[in-house]
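Presented as structure tokens, the chain that follows is alone, the form predicted on its own.
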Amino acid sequence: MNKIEIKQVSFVYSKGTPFEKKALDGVDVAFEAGMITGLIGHTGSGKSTLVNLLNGLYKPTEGQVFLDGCDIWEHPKEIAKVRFRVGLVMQYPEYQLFDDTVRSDIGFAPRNLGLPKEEIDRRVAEAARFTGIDDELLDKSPFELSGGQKRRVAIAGVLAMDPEVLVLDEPAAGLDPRGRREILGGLSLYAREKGKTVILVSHSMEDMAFYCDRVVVMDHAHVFRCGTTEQIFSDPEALTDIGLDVPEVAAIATRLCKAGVPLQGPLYTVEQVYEALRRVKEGRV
């Protein structure tokens, strides 16, 4: 079942001016409920424009965006309700922190929803758990924290809204490998435990391969391809043909296959390639 869907959507920046630019051109794409879907594409392919359409931050120039089968722009004055249902984490969200304490910053959206204190406290604690924020940090100023901790607080503030759909535009950008694993691992745990629909934008093919159930590939304002993670990364040449990288381990596996090593099965994560090599070594191919 599709949770959120885009039908024949086009979006034009600076329409009617000499600077007019079409960022999306007749795009059709659906995001399945309860799935983590990766969104990849080269710079300028339309990824960020697409995610800004999903919660009504942008309005399509043409076409429609559907949430649970309803056009989100059917009642324009109620678009704010959509933004609570579809949470958007932009790049470098730590620059949006503003409150006196971590606890208060995370609880900002639940307070705006008019929830009772007990429910606000529960949501803050849960969001902190998923993003790896220790209890002793909750009463500190967010501006005293490290860059990675600030990022966690900003993401936790969106999780505390308890959105039906969570959209993340490069949530681990600029972090070291450990920080990436901790943040993306926590978000993956959040999606699995809560049954949420998550849309993840990243330039890291390794992140896409490891954390996503499905992948949508953008190319020059169009959807180039979409499918399961295995379907997308089992054809690495299709991605390199449009200028995208593939997971490094998938590229290594492709070279091994071309050299005559009879690897079999999905070959886009370290674990998969390790198992395939082990089967070759043991003569089980």
Given for the second form:
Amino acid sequence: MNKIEIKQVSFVYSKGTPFEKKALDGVDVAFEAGMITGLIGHTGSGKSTLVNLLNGLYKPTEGQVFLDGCDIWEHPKEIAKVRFRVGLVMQYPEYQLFDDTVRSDIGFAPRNLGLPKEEIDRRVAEAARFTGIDDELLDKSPFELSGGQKRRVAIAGVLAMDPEVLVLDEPAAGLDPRGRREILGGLSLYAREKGKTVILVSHSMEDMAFYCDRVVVMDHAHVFRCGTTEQIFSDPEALTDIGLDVPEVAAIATRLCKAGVPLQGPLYTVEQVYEALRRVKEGRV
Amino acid sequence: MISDITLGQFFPGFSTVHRLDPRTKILLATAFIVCVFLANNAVSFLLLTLFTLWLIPTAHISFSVIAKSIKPLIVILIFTSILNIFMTKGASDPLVSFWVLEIYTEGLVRALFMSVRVIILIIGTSLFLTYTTSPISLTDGLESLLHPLTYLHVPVHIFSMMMSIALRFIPTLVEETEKIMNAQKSRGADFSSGGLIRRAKALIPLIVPLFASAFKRAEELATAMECRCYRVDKKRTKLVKLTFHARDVLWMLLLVLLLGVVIALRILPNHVSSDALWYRILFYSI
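Following the display of the form predicted on its own, present the structure of the form predicted in complex with its partner chain.
Below: every chain and molecule of the assembly, starting with the one above.
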């Protein structure tokens, strides 16, 4: 079932001025409910624009965005409701922190929802748990925290809305490998546990291969490919042709296959390639 | 979107106006402003309007951009025009009169002149300065024009550095504001409804991060400048030296001519610039 569907959407920046720029051109794409879908593409391929269309921050120049089968712009005055249902974590979201304490900053969205105090506290605690924020941090000022901690607080601030769909624009950009694993791991745990639909924008093919069920590849304002992670990474040449990488281990596996090693099955994570190599070895011995 | 604001935006290009020396353009804009304020009769205004209309395509700026920059002024123009029309008392009989309101020819003319004055003032100065001159060369020009003041111990260089930094960061701050606004909207912030106090309160989540990042940016910039050994008290050389060309002289002559005509029309004997005569021609011809 499709949670979000985008039909023939085009988006033009600064329409009617000399700076006019078409960021999306007749894009058709669907995001399945309960799945983690990866969104990859070059800088300037239209990923971030697409992301901003999903929760109604931008209005499509042409075409429609459907959430559970309903056009989100059917009642433009109620677009704020869509924003509560589709939680968006922007790129480098730490600049959005503003409140006195981490606790009340995470509680900003639930307060805007008009929830009772107990429910706000419950949501703040839950969001802090999934993003790995310790209790003692909750009463500090968000401006005292380190970069990685700020990032977690900013993400928690969106999780606290308990959105049906979670859209993350490079949530792990600029973090060290450990912070990366913790944040992405926590988010995927959250999504699986609560059955959320997640759309994850990333430049890292390893993250895509590891966390995503499906992948959408963008190129020059169009959707280039979309399918399961296995389908997308089974054709590494197509990705390298448009200047993207494949997971390093997939590239190695491809070269092994070309060199005559009969590897079988999906080959885009370390475990899969390890298994395939083991089978080859056992078959020969 | 906020970034669609056109007033005070630079449109890169290679028109004659673009290639003028920034100092020339500052002088031209000043002369133009003087012309607009000295103009007090229909001929002068007609002349200045024609000049502005000719300037737009000469500077390779599209009319739609100009229209967009005038749009925010319309409310003010209508408001002041209405005031002018009803508040001006004329010498002759009123054209229309009902209840306590009376409309005189003088009021209509004054409203018209005022509107034309404001519109061509905005268009003309934008065409000479912001639309066709990059902020950097504008401050370079200003610094060079104000250079004589250094002999009076005015720190011209510091002012121009502050100004170029301020100008340089306007688009950055606008972009940043939009980004933060979108992030807070995504968390359900509502900037556009409620009463005055509610709206002011709603701005806190926008203003706090904006200030935080502006201070951080200022500190980083200061460090970066110091790393490159920037000192206010040392003389700096220029990468691009400003030079006057023949076209600069031609344009200055053109504006001097325009200024001369406007001044002449102002002081010429009544029968040429007689306002009453021109009002009549103007209104009967419409």
